[in-house]
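Next comes just one chain, in structure tokens: the form predicted on its own.
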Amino acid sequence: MSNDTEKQTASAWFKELRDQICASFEAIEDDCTGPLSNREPGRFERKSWQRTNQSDGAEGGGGTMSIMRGGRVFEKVGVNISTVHGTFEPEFAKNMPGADKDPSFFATGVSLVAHMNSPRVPAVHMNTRFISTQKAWFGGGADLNTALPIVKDTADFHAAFKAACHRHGDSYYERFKKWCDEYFFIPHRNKPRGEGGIFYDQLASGDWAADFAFTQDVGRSFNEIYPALVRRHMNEAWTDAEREKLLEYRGLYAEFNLVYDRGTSFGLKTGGNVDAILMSLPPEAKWP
């Protein structure tokens, strides 16, 4: 398979599995008869943009914003999807494997934070990517945000990434999750920013159809385990204090995300849009 061929195979997943994402979200939307069921079944509002490569302001891509508020279930949900190509500032060329002496890059992938009404109901973060330099690889991972952690939804949320992982290999999910672990901590906190998942990245194992497999299953592995988490949840009745708690856990969420996230910095140092890249913000968030 030719490296453009993999590039446009790759796009085309990503934008496969939003479409598959954006459908269960808004089918949680249609069967919810909790306490905000009153309100119109919420729907995502897509929006296109486009890129200009920084260095010479060439064409860069572009991507769309899938993003639904104000639902049932999901106050705030983006299902973003963008390839994106161009060539990376020299301060951030020398940190991209592959970049340090040919600066030029191409990065597809999807990217979903979901901020829910109840507290009851987890938030969530997913994305996988594929990136290519003088090297290529995948990259990308899920975990769970949630205000008041439920053993079983932790357990069961695992479980679903650990068989993904196990199907492609044996070291897999033992590796991804310790990075998550890692990953996803608050160090002016001392504290992890949620329950944990997955996260794994430079993901080249030398066979490009394996690695893509995978990356794959860690989508439809997704698509599989958190609609069912949001359906256990989403009927139930929340109290002021629950709500509050969730407030004040979405200020621990965006402390990471401004802060640490990755994916943030490579989004705003690659002139990628603003609103998209920062969609991961919650609507609303209190520090007391």
Second form
Protein chains: 2
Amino acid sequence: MSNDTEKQTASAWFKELRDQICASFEAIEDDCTGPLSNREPGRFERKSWQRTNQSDGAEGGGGTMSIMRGGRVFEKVGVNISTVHGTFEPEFAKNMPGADKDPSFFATGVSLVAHMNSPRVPAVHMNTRFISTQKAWFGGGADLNTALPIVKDTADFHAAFKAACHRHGDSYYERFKKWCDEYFFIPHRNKPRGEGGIFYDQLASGDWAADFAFTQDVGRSFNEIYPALVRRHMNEAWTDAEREKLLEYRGLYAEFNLVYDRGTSFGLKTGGNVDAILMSLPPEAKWP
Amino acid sequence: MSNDTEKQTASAWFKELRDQICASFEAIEDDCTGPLSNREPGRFERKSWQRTNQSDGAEGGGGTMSIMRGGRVFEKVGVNISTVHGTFEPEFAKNMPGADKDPSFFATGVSLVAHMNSPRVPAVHMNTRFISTQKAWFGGGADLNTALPIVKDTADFHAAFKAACHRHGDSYYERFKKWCDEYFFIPHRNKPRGEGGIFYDQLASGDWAADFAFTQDVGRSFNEIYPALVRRHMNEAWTDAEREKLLEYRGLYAEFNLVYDRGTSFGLKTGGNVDAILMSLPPEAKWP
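Alongside the form predicted on its own that was just displayed, please also present the structure of the form predicted in complex with another copy of the chain.
What follows is the entire complex, opening with the chain shown before.
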């Protein structure tokens, strides 16, 4: 269980990170001189939602979606924050740490998915969260999703998170990279969803401040390396054939999210905010 | 349990129906004078697969996918037949009629999904099958999936299956229409996948010949009404805005198939033929 200061500190950080990321992404739109720079630079639009359709009056909270569509570089990107509390459904509570006896929970986090116009610019997913039941922990991660992977980009993405991990725990990178590889795998295609990254959950070392600092570092590292990778390729022209490869790759991405992603299927089947959950789906995909 | 004659009779019918449907659809391609009639008429290509990657040597059989892509009318349509036998996984066997003591099974069927270029021409799904364990039964159905539904088309589609049902059982239409409405519903969108049709399963009246005759009638009725609906609209021009509505509608369709459809999720998670299972996914979809 966590105290109010911790909850508020975590929640405030996710909001601050959201603002920093949105600013980075809008700056990318401003600076693009590539194929679609005849468009106006994309801008985020915000839309808030309340967690109201619950039968239990103790449920509450809500979130804000920040979505940018049809930009010069970003085809569709969502940066969602939410802070909610309530009681888990019995079926769910028994599988959640610290919720078996008392199903009440608090959860706050930021979740981001970026789909890009260019097949040469990687797409990405990032999420960090803090959850409190009778226990309390951090979780999150980031993974790169590229139709046409480039070895140096993949290496630099991994290196950024390796550095962040090594600043906080000797075993973190090895464990969290492996966890990511295992989670973002599409069994029926027998291939990974993308190039991986890190994934961690139930991080509760006993030192709240240290775990929070790591989660902050993951967010800050993301907001350094990902914009750098985007800028590396955003002004390159691409071919129709490359764009077709991107659209097919996005089919796989949608398959993973709808068939396997625990957050998506749990959210959809338990009355979560559908728009926020499905923000992750690609703006356009093909199964030719 | 069914005898070999019944198994062969059912399997032969599904193959014959496949041939009849493919002929109907290719005739539509020939007769189209609409917006994309500068293309060559589409033709089905066949690809067979064997059920070989099973650890149990008693497993066997296979199927044939017939796929037509990029036609004048049909953007992507698959008509798959398969005849397989083996033993259900223990987890699955306990939920299958007649398989709790002996998990061996035989299954044969035809499955069809058509996605159309024009937002004014309905998409459709049709499937009929015969399954034999220590029990034996038929199942199947058909449902219409239109981005821009037209009242008369929907009514005519339902009327065709109502007539087929009434030729075989007084209660069939009412029960099977309701079953379809309940099955093809997307809870997280709180809307149906399409305009419905009929859906039935575990049909075992005690009269094999009667149940087979009904299943044949469902297939023949499909091959009358659906081509008629396609021909009704295939030469109409459509707008870009209508096509966008089609692509968004297909996003919902993909959500249903990947999140809720039992056949899809079961097939993907148990090593079915991925290409045949995912044939149902739309050639292009949008989540704007």
